[in-house]
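Next up: just one chain, as structure tokens, the form predicted alone.
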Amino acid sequence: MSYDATIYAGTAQHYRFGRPRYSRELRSTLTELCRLDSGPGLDGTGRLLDVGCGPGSVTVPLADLFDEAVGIDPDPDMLREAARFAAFEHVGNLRWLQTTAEDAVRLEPGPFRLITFGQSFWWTDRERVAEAMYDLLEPGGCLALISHCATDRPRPIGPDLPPIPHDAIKELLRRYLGSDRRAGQGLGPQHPDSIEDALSRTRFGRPEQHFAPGRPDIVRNSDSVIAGYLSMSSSAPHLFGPNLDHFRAAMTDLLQHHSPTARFWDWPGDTQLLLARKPATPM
């Protein structure tokens, strides 16, 4: 799968603000799942990769559960960001790497004791990459996909604030983009099979799925709102070429619409973990 540069020009700077946040007990819940039976875990030892990093979301709050974390990203701009994050966190232990998840093996060997995926996991070669992940790994060393689920999990009671107007937004979208899923210079990647089937066909074999509690309680501006789709490949800025302020201004109404105090609440689910596992011993 070749790598198109294009894919989330000019994303980077509304990642940070425009996405939310993964589970608070996203950290526990995965020192408690990689403890290992005959060895450290998650203890501050040891090696972690993350990969498609983007701005760091997930290297540098788990940065301090290891030696050192490495984040490695193909987009230039991402990494940047993810730098300035750690900046802002003092945190110090982090290395970041400009490369595909394809050609990590090649620029940036192991071992580590966990490797992360943030919904980065579907652009790649899936299989292959899988495998290529699975030699870098230490023995007993984990793969995590980590994802927002909410399909089939349980709605809390949010702040009392209209949710985000997903399907009203989508439609403007089709008005500026067509109906497509765009991405980059094409369409987004389209699989035949669930990320489960595909680590099914690897030595990892299928993965566990767990999840963290998400955050009820992520309260939204407009702008925020705004960036959050200008951060998606489907809805880059460089997809709308000389329509971009129009779509903003259009976005702007439709959401002082629907809120008139500009606030949203935002509920993108559960924190959803897929781990596999390299076996502690030769099997």
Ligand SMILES: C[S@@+](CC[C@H](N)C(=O)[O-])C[C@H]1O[C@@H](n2cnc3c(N)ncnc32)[C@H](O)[C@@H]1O
Contents of the next structure:
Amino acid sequence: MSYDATIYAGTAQHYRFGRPRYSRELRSTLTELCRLDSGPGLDGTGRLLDVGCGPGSVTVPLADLFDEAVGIDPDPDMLREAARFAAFEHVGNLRWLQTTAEDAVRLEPGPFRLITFGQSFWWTDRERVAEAMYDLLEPGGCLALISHCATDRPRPIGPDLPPIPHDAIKELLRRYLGSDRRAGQGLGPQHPDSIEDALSRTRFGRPEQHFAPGRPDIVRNSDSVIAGYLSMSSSAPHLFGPNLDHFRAAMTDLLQHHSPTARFWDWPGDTQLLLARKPATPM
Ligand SMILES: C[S@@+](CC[C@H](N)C(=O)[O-])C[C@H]1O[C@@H](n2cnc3c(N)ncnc32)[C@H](O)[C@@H]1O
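Cool, the form predicted alone is there; where's the form predicted in complex with the named molecule?
Below is the entire complex, every chain and molecule, led by the chain shown above.
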């Protein structure tokens, strides 16, 4: 699978304003899970590698659980946003590296205590990358694949606002971009099976699934909802060509129609963690 540098073109500036953050309990959940093995756990020592770090959504909140955190991403605009986020949060023990997961082993030697992928594993050559990450982990270290998951998760009681009308927005997007899920110059990755199946064919074996409770209280205005969509590879600004302003106007109208106050409840679901470990002693 070769990397297409345009998949996230123009999205980085919209990402943090438009995307929901992961669970407030992501840190404590990971700390607990990584302690279960006989290794030292997440105690402020060791190193974190966050792969496909984007604007630092996982790297920045977890960095102080380690001596050093390294965020890698092939998209330079994402890395610029990540550095800005870290400066804003006054987090200093971080390094950013522009590279793909596939090339990381060559450029960033281990060992790492924890390797995270926040909604980014999907973009990689999964089994090859998982095997490479296994070699980068210290004995007893963990691989955590992090994403939002609303399917089959209990829906909390949220603020008294309409939900983001995702179905209506998807219909609007179909009119502008067609019904294929586009990404960069082509379509998104077409994997034949689930992440769990892919990992089960590697030295990690089938991952454990855990959840940390999602944030039930995210409120967005129309600009933030639009930014969320413009931060996605499948509706990145460049895909609209000359129709981008037209799309923005149509989306603003649609959102106004669904919420006269132009405010919405964003429920991204709980934060799902697919966790795999490298044994503390060689097998
Ligand atoms: C959906 S964003 C996730 C950003 C962030 N990790 C988060 O959780 O919000 C996916 C990221 O994966 C990156 N990416 C795409 N292909 C990649 C690859 N082959 N290796 C590493 N990262 C890649 C993209 O540039 C993008 O920043």
